[in-house]
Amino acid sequence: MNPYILTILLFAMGLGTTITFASSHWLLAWMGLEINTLAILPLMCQSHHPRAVEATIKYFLTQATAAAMLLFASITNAWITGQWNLEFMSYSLPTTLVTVALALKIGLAPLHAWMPEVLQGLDLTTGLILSTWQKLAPFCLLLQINPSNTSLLLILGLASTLVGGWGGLNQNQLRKILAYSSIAHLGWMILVLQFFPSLTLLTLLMYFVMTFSLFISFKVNNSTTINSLSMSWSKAPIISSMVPFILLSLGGLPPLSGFMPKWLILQELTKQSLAPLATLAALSALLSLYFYLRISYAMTLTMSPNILLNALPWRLPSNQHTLPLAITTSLTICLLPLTPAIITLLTL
């Protein structure tokens, strides 16, 4: 893609998210979400592959449906209250509609079906943008409206953690596994949204760091299926030895950074007398852990046929930029000891 066009599209994506962040008016927030969606579409179909074009169309139709529902909900709210401000969401009908529309936008279960299909059709870089940056604006709106419908959020959150764990079990495609991983993590964030919004934000940021590490690792290895991961030792031995730690951090195992948000969320749910829900969420994390371990096994414990050509790549100089990967991998693995400081920051 032409660098000038790429710069304009990335600027438009940043602008759309910033407009949504800064707006207190529903029309401006909606406009920011639309700019965001339209800016990523050319990036999604830049390869002109039929699979990428199909993914782009699916994404556009889903986001357009969610945006129409969001606009309808905000108009309904303005009609009832006479206010366009985000703070005036006191009636249950528009609040529920907005929550469902934003759930469709970010891919929460049971409105998740588009997410694995779309991510499967994209390259890893665009998939990373879709899994991280595109979640910021809808989450900002969810945090601002602070939905009052407790049971709806709990149902969406629990369904997402279960579907995210269950759906990834039988997958061989890494991008689909990453999509289900995203759905499961979003479920954890939604479970605690109404009780501790700051913790939701912390979980979102931790998820961004861990997902960035994993996507870039797969990009360096040029792997899109589990079977192709067995070649990664010969391409990048050090990265291949670090990826299992990133995967186990995503699964939420101590003493890695990914344990911190899950631990704090389970603690908060127990404080709110929702111990059965916390138990179900913790059990659903085991499902996700299974397919993370499956990828780890394929990457570190299986070796490709040891012929001369396979031993060559690691001797060749790599032109990949690995500094961002080094920084995010360090954060993914080593942040747990800072938990007391982070809790103090959240409760200020």
Contents of the next structure:
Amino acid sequence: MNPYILTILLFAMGLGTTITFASSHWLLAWMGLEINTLAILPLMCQSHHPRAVEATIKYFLTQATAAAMLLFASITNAWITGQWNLEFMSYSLPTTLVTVALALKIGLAPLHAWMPEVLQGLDLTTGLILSTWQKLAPFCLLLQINPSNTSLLLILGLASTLVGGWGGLNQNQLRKILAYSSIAHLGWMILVLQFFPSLTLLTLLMYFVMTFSLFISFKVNNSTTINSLSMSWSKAPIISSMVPFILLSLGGLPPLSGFMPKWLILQELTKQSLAPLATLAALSALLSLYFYLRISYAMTLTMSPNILLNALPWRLPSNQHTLPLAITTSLTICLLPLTPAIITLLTL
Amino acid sequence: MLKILIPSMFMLLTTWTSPFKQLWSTILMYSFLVATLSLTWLAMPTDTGWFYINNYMAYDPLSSPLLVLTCWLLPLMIIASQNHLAEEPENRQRTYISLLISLQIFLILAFSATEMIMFYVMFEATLIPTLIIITRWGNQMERLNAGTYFLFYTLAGSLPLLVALLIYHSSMGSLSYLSLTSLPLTCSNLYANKLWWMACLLAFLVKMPLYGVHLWLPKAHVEAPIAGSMVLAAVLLKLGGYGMMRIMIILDPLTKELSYPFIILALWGVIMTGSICLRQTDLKSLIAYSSVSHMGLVAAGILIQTPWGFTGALILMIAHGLTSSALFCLANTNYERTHSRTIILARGLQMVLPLMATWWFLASLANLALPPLPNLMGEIMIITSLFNWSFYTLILTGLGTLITASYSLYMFLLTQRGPIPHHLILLEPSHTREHLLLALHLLPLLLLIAKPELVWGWTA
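Could you present the same protein in the form predicted in complex with its partner chain, rather than the form predicted on its own shown above?
So here's everything in the complex, that chain up top.
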């Protein structure tokens, strides 16, 4: 893509999110979300492939619906309370409608159906932007509203973890797996939103780091299916030996950093006397772990039959810029001992 | 304590920076040094107190035998793995040794943890290197299934444990071992408290394993390479027993009624898995089921909650660790020569490898709990404490002892005695390394006859 166009689009995406971050007026927040959506659409269909265009249209339709619902909710709130401020939503109808609209925007179950199909149509980099940057603005709004109904967020959260787990089990396309993993992690974030919002932010940031590592590892191997990952040991041996740790971190196994958000969320839920919910959410993480484990089996822990010639790609020099991958992989694996420091940072 | 932990961590550095020609000797010498230093943990000036290292790590008569067993096992694993890794590329050999060393670090941290969440994190952390050892270096296609069963059985048991620990923490304020004895949970007879009791124990029962949830063990033990089988049988199962012993303190008045079905299940498991051993055709599978059988007795001894029960359980854990690991090493000597685990394929070996037959003999005798070995001491103490609880358990435990004796004898007679088949006449002679390995397993067992107070636990 023309570098000027790319610059304008990326700048516009940043602008949209920043406007939403900085806004205290509902109209301005909605505007930021719309700018964000519109800016990513050309990035999504830049390859002009019919599948990519289909993904773009699906994304546009769902996000536009969500934004319209959001606008409707804020207008209703303005009608009832006479003001447009973000934090002062005290009636249940607008608050619930805003929550559901934002759930559609980020892809929580049961409003998740667009996510795997959209991610499948994109290339890995744009998919990364969709999974990480695009979640920032809706979460900023979710963190600021007072939820009206306790059980709504809990149902959204638990349904997302279960759907994210079960949905990914039958997939062999990596982008769909990443979509379901995203849904599951978003479920964990929503579970604790009304009790300890800093943990939502912590989970979001940890998810960003972990999924960034995974997306970039897949991009380095230029693979989009599980089967094509089986040759990664010859292209990038170190990356293929680190990916099981990234995957197990996404699955939430101690002593990797992915355990940190899950542990703290379970702690908060048990403090709020929601122990059965905590147990169910913890066990649903095992579903996701199964397909993460399957990917690591294919990539690192088994070697498929092959000819000697295919063992040579690592000898060729590569122009990949893998410094960000190195940094995020180290963070994904080694951050658990810093839990007290991170909690303190986020609860300031 | 840090004199052992920090050198273990730096062993990782040594693995990656030693010259390749000296890798195995260096690591072996280093790990033996650490193991010898760890023997100082066995010296207990006071009988039941804790020895604090810092706020987070301590050891007491319960955890010090297990810590010494862990440190002792690493050089043995290195000796055992040397042969089958010899043809692998250099970096893979270094990776394998790093996995073994990281397993030891996690195990030291687990056994010396003073706070239950630290124990939990390290308990789970041991799963990752073991999973990688089983699935990457196992030899058959079924190893992937074995790794999945291993990981998921253990995690499905231990996630409720995490929630149960957090519940206890939120109501009692602390999960430190030091305060556990003075803060039992005051519980009414709510159904939720029974679920909490179950959640606390399920992880350890799966890890031990208890008979109904033992399916992961035969798969994992059989498919793992020799170092994986050794560490699984010798130490990782004992993590379950150790955790159970630690957490029994807070489970108190509920255990009087709730443990009843689990004691019976454990004893039934002793008989059932013993009987399965009599029908096995796979040597490693036989030893794996024998592990389930012994650990069933350990589980019953712990659930009984008497001093003799705990002592018997700890002695049996240490003795079984050494014995089972020795049996797996012996099975591995067969495997490296015939590349098969079928028992009848490698029989009558006393004719060809007479000195190895001595080790088979000693290991089988230890397995069937011959006096005066510590295996017998453990079993007698558990059987006695069970008899004290109820006379009828003697039927189950007596039958279990009989079946244990018969399958141990069966294993010995089938592998060593009888005519040797023609295809085995030209077997490679035993290496000195293999004799050293088995001597190092069985010598501590024989020495423990002289001073079992080292592994008696709290009732010293």
